[in-house]
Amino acid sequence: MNTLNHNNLNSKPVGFFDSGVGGLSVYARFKKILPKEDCLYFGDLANMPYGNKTKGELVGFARNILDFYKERDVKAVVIACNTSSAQAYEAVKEDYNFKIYPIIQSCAKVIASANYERVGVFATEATVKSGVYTKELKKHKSGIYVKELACPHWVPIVENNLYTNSEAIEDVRVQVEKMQEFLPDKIILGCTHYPYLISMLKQFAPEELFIDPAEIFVNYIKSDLEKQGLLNESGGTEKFFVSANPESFKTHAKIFYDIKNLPICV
């Protein structure tokens, strides 16, 4: 095993970031399987939503957050945001001395190794425009067929609890039926909010058709940290940071993770 725990690297924190609270769906799974890791979470509420931002803007946001984590001496940063993974990761991945885990690239490697020939992807407009899911899946399995569909109204459905709203239900139905014309073996829910729509999605397609990348992603990170000898066996602290609107973060965070009474730092 390659052990890199000199200078007590394994006791350093792991950082997470997203445009808002959606990345907490990844964070929650991470804390469940690695409860002894010290964790920092940054929600960039000042710049949300990320889905309609330009590539240049998204790279700038990512650099600012990664610089923030560099100052806090992290051992790794988890890009718990599909849009940032799609648009910013390639531009920043070589510029920091800690490991950066991007959700799309990490999950695509695992999904491509499965026996799927046709894979659909529901994602934000920025993620779909980037074509990164298609690129990354084909990198690992050249013959795979991929169809990506943008679902710009789905994040507000989750954050505003519109699960019984007739217009929201119709929007979900239309997108699922469009995707089913492609005859996918599986459909990736390529935004951290989308797995929280499963109660709606399964009205129009079998639940087992959908892939929640967060579960795959967290297991991938755990395995990689283990290989490097970087697991923490004696921590477990949590700190949450936002670039704006801490009260909004606290309110919406409840959808994804119980942050208890921990303070939100701006």
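For the two forms, the rigid core is made up of the largest set of C-alpha atoms that agree within 1.5 Å on superposition. Positions refer to the first chain, counted from 1. Bear in mind the structure is a predicted one, so any value in this text is a computation, not a measurement. Compared with the form predicted in complex with ligand DGL:
Residue displacement note: residue 148 has its CA displaced by under 2 Å between these two forms (rigid core superposed). With the core held fixed between these two forms, residue 161 has its Cα displaced by at least 2 Å.
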Contents of the next structure:
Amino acid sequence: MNTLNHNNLNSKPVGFFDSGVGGLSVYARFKKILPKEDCLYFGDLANMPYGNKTKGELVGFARNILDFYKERDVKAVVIACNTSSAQAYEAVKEDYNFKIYPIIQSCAKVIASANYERVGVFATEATVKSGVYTKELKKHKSGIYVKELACPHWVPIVENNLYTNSEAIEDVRVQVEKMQEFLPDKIILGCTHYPYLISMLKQFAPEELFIDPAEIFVNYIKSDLEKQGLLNESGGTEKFFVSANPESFKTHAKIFYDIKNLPICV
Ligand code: DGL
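Could you switch over to the form predicted in complex with ligand DGL, since the one displayed so far is the form predicted alone?
Full assembly next; the chain just shown is listed first.
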């Protein structure tokens, strides 16, 4: 009986969410290392960008999406969004009977255990305001120096495909130079949209300076699911949902993930 129940749990889907296409930078890697998981992805385009929203609003968005996933009987939900992990995770983490994986809290220990003394973080205004990156990194390495810098124009660059726009390039240059003054050993791309900007970022600093936490994050999720005996060996389906603008989602997703059909608008 136990085995049966356990097998049932294994075959339940894993849900992902972000304000838009950003979380696909996590999702694409997850699919690569765990291709047999059944996956659901929710892009909350009706409420995007998350970066300038209040804590109350962000907790509300997270609850709505977690309720949506509860109805779909998932075994876990991946918060593939730094802003939601920073502002909403603490408030919702005890309220659901499935595992919730937040990107910042899941990655901080691994990043803190590396040999970095000075770590920069580019993130949204709401993430920087929360101070969660600094708090989580210091929790694992008290002597680490952290500088967080908000980049409020970067999510719109991604969502509007402005990679060659001169004002956008100038904005990226200014922020990278400001961060370089801190002499960071590494700079965390602390918003899942920002890896989409790597072609711009590397014009102003070596590519190796940037950490995309997605890789660390999916390895953490994989080993945690494994530890709990929750890996699926026989699935592989996927379904995409958005709260608005399915066409825009499909178009802008392309850099990280080619979605075959239009996502379902709910
Ligand atoms: N991609 C999200 C993050 O990781 C949120 C971006 C936004 O909507 O402002 O923070």
